[in-house]
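Heads up, the chain below is alone and in the form predicted on its own; it's given as structure tokens.
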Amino acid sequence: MRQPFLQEEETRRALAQFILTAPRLSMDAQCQRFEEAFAQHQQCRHAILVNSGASANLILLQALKNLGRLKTGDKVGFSALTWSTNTMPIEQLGFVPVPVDCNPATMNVHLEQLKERLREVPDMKAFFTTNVLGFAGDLQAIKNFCHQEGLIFLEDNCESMGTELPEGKTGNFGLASTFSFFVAHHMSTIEGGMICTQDDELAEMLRIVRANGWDRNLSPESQKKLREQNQITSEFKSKYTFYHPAYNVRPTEITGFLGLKQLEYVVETYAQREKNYLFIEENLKNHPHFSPFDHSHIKVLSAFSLSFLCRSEELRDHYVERFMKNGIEVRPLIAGNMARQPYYKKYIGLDFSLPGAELMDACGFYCGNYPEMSEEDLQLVVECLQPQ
């Protein structure tokens, strides 16, 4: 594993100086500046900064529930190949999580898999896809289908920041999308997350849900409207009036400062991650032990990791052992098939056929992909992949 920050030494020195001179470290101007800069970078109307990618998923679903767009008991589809914090908030908020299988060629849900699940669960109300490890499915087709069927479409884009399809950036296809700035993601603020949306009403609710359910972070016009609707006439009481179920998932000024700093280098890191991935991919051509991934539909591949799909579980175990012996940290493809996790079996337990996710669970693994990887680092990965 490499350093968490781009331009590590410069970033640390700048952060130290900022902490010594900042007038306050709780959420303030740096956070707002980062939100504005990230919205411009992502080419969306609103960006709402929170303390983690997990919190981003949680408050996005809570905001939709507060607005009445999702209700207790609604069935919400999710990518079966995903991370726990994409699935857990669905169940925690009283919705019914429904796993949707992936296409092993791209690691992602495509329209075909979504249609198949919808035939089995025709009353599904939303689909929360995970754009996996820098890859993506046919997001434009999914977006069009969800619009046609009245499904709310959401994107967990925590692993695919910077990836572009011909129709646009991942994270811009759904009603809203979430991002993570945890260590080793495309950019790091130590902990941190973002929700992006074009929807004004949703963005306003997200700002309420982020901070206790009050209105302090809304515009004066929105505050006035909300207080009038609820007959709040006292300025004194208005600061401690709570309008909706909410959390405290506010970021700090350290998050905002680091976000602005890391954003300076992020386009460069997209390019380097893609270059690293394509180098490894070239060295895997016609390899008898690995199945290639398809990214022909992707314009820019901002690869989160160096991902591999072996042709058998035995081969996967063999190569995992070889990587580990050479000091290279390896992991399953995200959390594998989420429906096989103890949490899912105990608290959810819905049983569906998920052959794609099963294959990825049994035969897939990945190692880190970092912009500062050296030629020697990449060559070591290539050596570990050689058939013997």
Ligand SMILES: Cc1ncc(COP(=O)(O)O)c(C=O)c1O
The other form holds:
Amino acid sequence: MRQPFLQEEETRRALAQFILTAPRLSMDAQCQRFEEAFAQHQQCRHAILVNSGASANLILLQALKNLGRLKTGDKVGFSALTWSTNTMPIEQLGFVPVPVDCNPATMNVHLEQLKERLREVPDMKAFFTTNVLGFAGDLQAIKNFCHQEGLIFLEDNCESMGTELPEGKTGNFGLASTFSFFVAHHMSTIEGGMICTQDDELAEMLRIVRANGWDRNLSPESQKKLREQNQITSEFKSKYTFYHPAYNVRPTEITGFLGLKQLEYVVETYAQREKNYLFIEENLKNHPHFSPFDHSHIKVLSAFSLSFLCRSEELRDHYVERFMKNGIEVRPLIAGNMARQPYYKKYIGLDFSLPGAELMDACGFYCGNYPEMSEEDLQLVVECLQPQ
Ligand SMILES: Cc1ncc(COP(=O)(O)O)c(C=O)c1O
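What would the structure be for the form predicted together with the named molecule, rather than the form predicted on its own?
Let us now look at the entire complex, which starts with that chain.
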């Protein structure tokens, strides 16, 4: 990513003006307006804004624990190809993380992989999938299966904002989904995150968990109910009454302001991201060194990155070096197989076979994809991909 914002110049000017004149900079009206606009954009009932995607994942799991829908010791499945702060809160909150393998054809977990893991771990209580790098698995089939088996289904959609399957937008299949607005994601509020859900009870609990465990951000009816249940009769005391285990992961008005501004531009960038991806894909057709990714099940591919899977580890190292020599920053596919990370081996360490994630760990890499990429930028990527 070259610039932190879509419409960089205009956004920075507007932000400067906003800071000079805003009556308040801690969470207030801008955050609320952004939540409403985001809920409308995502076509969901509730959107709860927080200070990062990591915080979104953390408070989602804490809220489910507070509601008793997940309990200490419960097994929670997750995509082996994911980000650290998708998996870390599973362990930190006393659940048992269970990695589910990803299909190298799409980088994502499909129902087949979930079923396979369930054969070994039949008492899994929830599955927290990651929609990887703008791609997704067969989310409708996973959703139906989870419903049938009584599994809680959650989506980490931090990398796939804007992607659509024929059945709907990614982020709308699970009980709740999380988003990140860190720089280089589909839109940026510098740091920021969101949780989306249709579930009223979960949304209320998320607002409690986001801010200190108090009831200040609830509707008057919910406040009344909570205070009655806890025999809080004094208005004076109610402001400093803490009902549930919580954090302070509130956004600021800067987050809300930037979110509203960036949302104006984000829709047209989905198409540009897809166009960039398809251009590179076209140039990779029949390439002897790369395995193509399959996105035939995806209606809108809001590609996070330009992702590549080489046919061997040696080839991957060769192309990584070539990209770097040409000044193009490259990374593993997210972070490779999460179960291979030092923290994972030290604190979790349960051994499962993950051949898909292993293959992508060894042979995959990606470079950035962003809407303002020029023809020369794309051409340079194509040149770096030439078999020589
Ligand atoms: C899949 C996934 N989940 C969660 C996060 C965390 O988001 P943040 O950086 O906003 O904390 C990221 C970050 O890139 C991510 O890729």
